[in-house]
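Quick heads-up: it's one chain on its own, the form predicted on its own, in structure tokens.
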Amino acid sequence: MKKPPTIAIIGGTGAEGLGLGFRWAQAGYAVTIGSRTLEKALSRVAELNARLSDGKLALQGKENFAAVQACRLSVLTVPYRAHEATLLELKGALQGKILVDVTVPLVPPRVDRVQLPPGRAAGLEAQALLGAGVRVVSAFQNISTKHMRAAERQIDCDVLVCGDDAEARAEVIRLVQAAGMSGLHAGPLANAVAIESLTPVLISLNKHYGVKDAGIRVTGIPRADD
């Protein structure tokens, strides 16, 4: 059986990064939470490790660059305003690896409105910045942080996963499943334009219906549990 990848979560001290990191650690993955400051990473990791079940691998905390160097798969969970600068800083360390880009190009204060960035999608901008040496996969944009914080393993939402490398996409689908969600192959990285744009739509739905956890569920696709 193929050994699970070691995972670095870049800018992982926010709700989304911590939620994913905890779920993957519970599933037996080696996870490092990265941050711009070591102190913040270590503080957040101590909180997560206190919640881990007995026998699970403890999470580690490192500065972003050190976290990426020690992994073979990274997950980027920074706000869009920090997207380009973070990628340029880590470009060398990311070469030869998979990068899962979770970023959504939201523009405050109108975060409930679709606003395409200059490169049409954060995932496409990441690939352009990093070059062909990094396999960029776009995923997890449409999952509420309320779900991430929940202790329950299963989340009744689909994660749309797109990327130009089929093997990298399949790797990320396995990560989605390990985190307690359903992952669907959603085509090439160009489709990140549509997938990222769904997030402002979900924010609008949350506002209108007074909820915090609207998500996506695709019908008509056979499921393993059907």
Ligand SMILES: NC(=O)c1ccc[n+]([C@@H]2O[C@H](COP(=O)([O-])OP(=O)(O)OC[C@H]3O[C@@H](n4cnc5c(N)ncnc54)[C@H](OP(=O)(O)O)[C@@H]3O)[C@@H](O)[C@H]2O)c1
Given for the second form:
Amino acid sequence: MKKPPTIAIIGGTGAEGLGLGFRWAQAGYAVTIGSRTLEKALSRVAELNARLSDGKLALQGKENFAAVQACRLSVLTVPYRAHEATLLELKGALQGKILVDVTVPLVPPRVDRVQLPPGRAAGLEAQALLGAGVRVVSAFQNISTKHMRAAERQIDCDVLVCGDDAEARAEVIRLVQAAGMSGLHAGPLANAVAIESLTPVLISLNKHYGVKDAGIRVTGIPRADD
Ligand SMILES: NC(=O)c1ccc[n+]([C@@H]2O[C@H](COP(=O)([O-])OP(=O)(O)OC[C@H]3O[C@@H](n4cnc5c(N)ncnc54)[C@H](OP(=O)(O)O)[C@@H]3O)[C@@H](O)[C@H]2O)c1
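Let's see the other form, the form predicted in complex with the ligand, since the form predicted on its own is already up.
Below is the whole assembly, all chains and molecules, this chain first.
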């Protein structure tokens, strides 16, 4: 069986990156939290490590570039406004690896409205910027950080995972499951247009129903526990 990937989380000091990083560390993966500043990465990592169960591999903290260089798979969790510049800075270090793009191209203040970016999806823009040497997989856009904060709990949501490389997609689905969610193969990277667009729909549902964690669940697919 293939060795589990070492994971770098770019901009991993926000709620989404910290939540995923903690869940993967609890599941036994080697995780490095990346940041623009080493001090911030180290301070967030110290907080997470204090909560880790005994015997788990401690998370590490590094600047984004060093984090990506040290790992086989990277996860991008920066706001859309930082997406292009961050990827251009890390393009060299990402070559030959998998990039999981979590970015939702929201346009404040109307974050409850679908507004497609110039390249139609952040995931497609990432692939165009990075070139064919990087296998971009898009995932986690529909998981609220409210779920991420409850780090010990299974999350009752599906994660739609899309990407053009089936092997990379399968690797990311294993990571989704390790993080306590259910991952579904959702086709090629072009489908990121629809998946990223679901997030403003979920934000509208949150507003209307007075909740913070609306998510999605697909019916009609056999599950392991059926
Ligand atoms: N919030 C949600 O419920 C949710 C759900 C699904 C997906 N997402 C998506 O996941 C991504 C991360 O969400 P989040 O709430 O964790 O974001 P966030 O807290 O706003 O930002 C995450 C990290 O990005 C880095 N960053 C911020 N501005 C930057 C800039 N101008 N240049 C480079 N790095 C910058 C910061 O890290 P350093 O200061 O340490 O460098 C920050 O801690 C977003 O694209 C979001 O749309 C969010």
